[in-house]
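Here we start with a single chain on its own, the form predicted on its own, put down as structure tokens.
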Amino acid sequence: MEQTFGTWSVRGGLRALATAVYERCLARRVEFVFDAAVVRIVEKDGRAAGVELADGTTADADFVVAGVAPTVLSRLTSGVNIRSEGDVPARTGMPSRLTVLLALSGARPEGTPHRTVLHSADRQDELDRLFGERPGLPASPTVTVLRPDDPELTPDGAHEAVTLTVTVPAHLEVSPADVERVISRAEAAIPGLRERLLWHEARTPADIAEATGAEGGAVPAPALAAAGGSLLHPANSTRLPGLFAVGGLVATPAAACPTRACRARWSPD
């Protein structure tokens, strides 16, 4: 869709996207289970046969489809390496996000532009503290703005919803000072923008590992079609029959993303 009609935001932000699917399922007659922790995929007759809940109970299942980070896999399925041979392998190192979501008072000016990149003054020290052997936010992070024009993420016409996201090593424990440091580098792009701020909230890469299980809260980059195919994602399936693999957390960069091409990809800007 981006290729060819360019970049798009989801009226209401992404959550009206998984709500819209969610109430698509339901008229399709898709039942759902919430607040019901998966232990194990259970195994039958040499395939897939449905998942073991904490509870103890079971859900019998023709497939199993599993959107979790290959770590959690793993312990589902008995630490069995349920990869098929020739496949892309699973790689672990991934960057994660430091993500600080604003709530200014006054009415977004007209004609703000919905996303501004603000770059790192030292671009060669981001990408040590990101891939290095020194892990950190830099000085001058890269600070991506986001400033829809989006009436539902709002109170009124009175106040504006800026997000503002910055890529970070996984396991970065983040500090308050970290987070000012961030809102800090958005001023260049919000102009009077301390003096607007009611309140802020920061999502951190704990955060993210505590929602997903993602390991340090790595977060996927992207498949993309170069390099002879080492930024593309292994295939849907898996050594054991019934069992499918799903979600950018299937794949990820190479330990400590060696080369170039890899380090580009995970470049900030």
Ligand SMILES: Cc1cc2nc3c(=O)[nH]c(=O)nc-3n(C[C@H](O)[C@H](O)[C@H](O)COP(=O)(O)OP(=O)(O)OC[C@H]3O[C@@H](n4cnc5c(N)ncnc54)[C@H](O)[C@@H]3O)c2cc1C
Second form
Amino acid sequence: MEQTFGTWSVRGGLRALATAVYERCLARRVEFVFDAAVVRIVEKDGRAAGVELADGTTADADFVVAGVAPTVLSRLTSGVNIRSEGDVPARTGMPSRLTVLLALSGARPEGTPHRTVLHSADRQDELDRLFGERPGLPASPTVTVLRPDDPELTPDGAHEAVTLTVTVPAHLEVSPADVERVISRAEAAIPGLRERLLWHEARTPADIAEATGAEGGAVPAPALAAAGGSLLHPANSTRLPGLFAVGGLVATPAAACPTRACRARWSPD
Ligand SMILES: Cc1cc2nc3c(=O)[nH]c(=O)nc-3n(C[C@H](O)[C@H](O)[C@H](O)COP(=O)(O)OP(=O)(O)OC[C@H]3O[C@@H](n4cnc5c(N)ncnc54)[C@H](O)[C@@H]3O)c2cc1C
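The form predicted together with this ligand is what I want next, because the block you gave corresponds to the form predicted on its own; please supply it.
Below: every chain and molecule of the assembly, starting with the one above.
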């Protein structure tokens, strides 16, 4: 899509996309049950027959389609590796993201670029840290500065909402000093940033792990029709008839992408 139509962003932020999908599903009579953690996939006569929820209730089903991380799915099936033969082992050295959301006073200047990438001054150091060979955030991380021209992101035209993203190793424990370093790097793209900064909020790999169940907050790698098919996701069937695995976390090309050179193709941005 990007090659054909160019890059795009969602007006109102990515949450607006989730809301649009949610409303469309309601119109198609999909029922949602929120705050209902699944603790077990119920098996009956050798096939998936429903899910057990944290409150002890069960929901019967003809098929169970699980959109969760492989490690979560294993827990739900009593630790059994439920994926089919030839499945890839758990991934190591996979990237996550550190996102820093900035609330700025003052309007977004006319003609501001939507996206600016501030490249690392030391690419080798960044790659070594990303793929687990050296711990911690690089001294000069690559920072993507997003400044969308979207009035729905601010209370009025006298403010600006800016998002900073950094590709970091999964499991990275982010300190306040790390966040400050990322903000300082962004000053190169946003003159007067410190004077304009009202508040900021950081979303770390730990936050991603908590929200999604992805180990260490690892971001699912894209499925790509390249490299002889080695970057594609495996089939979504499992060893348990009636249970299917879907979504970005289904089993990212973990094994499919075992070498550093391979992983470097899709990360950092
Ligand atoms: C910071 C960040 C930036 C990203 N940037 C991009 C990008 O620019 N482009 C791109 O294409 N992709 C990007 N991605 C990846 C993309 O967001 C994911 O691939 C996609 O959201 C995966 O969707 P999903 O539905 O498979 O899983 P998720 O969105 O992770 O949904 C899984 C859901 O399962 C729920 N869950 C887990 N365990 C249970 C349980 N036991 N019971 C009930 N519910 C449970 C979780 O709460 C969660 O809601 C990014 C991801 C992150 C974190």
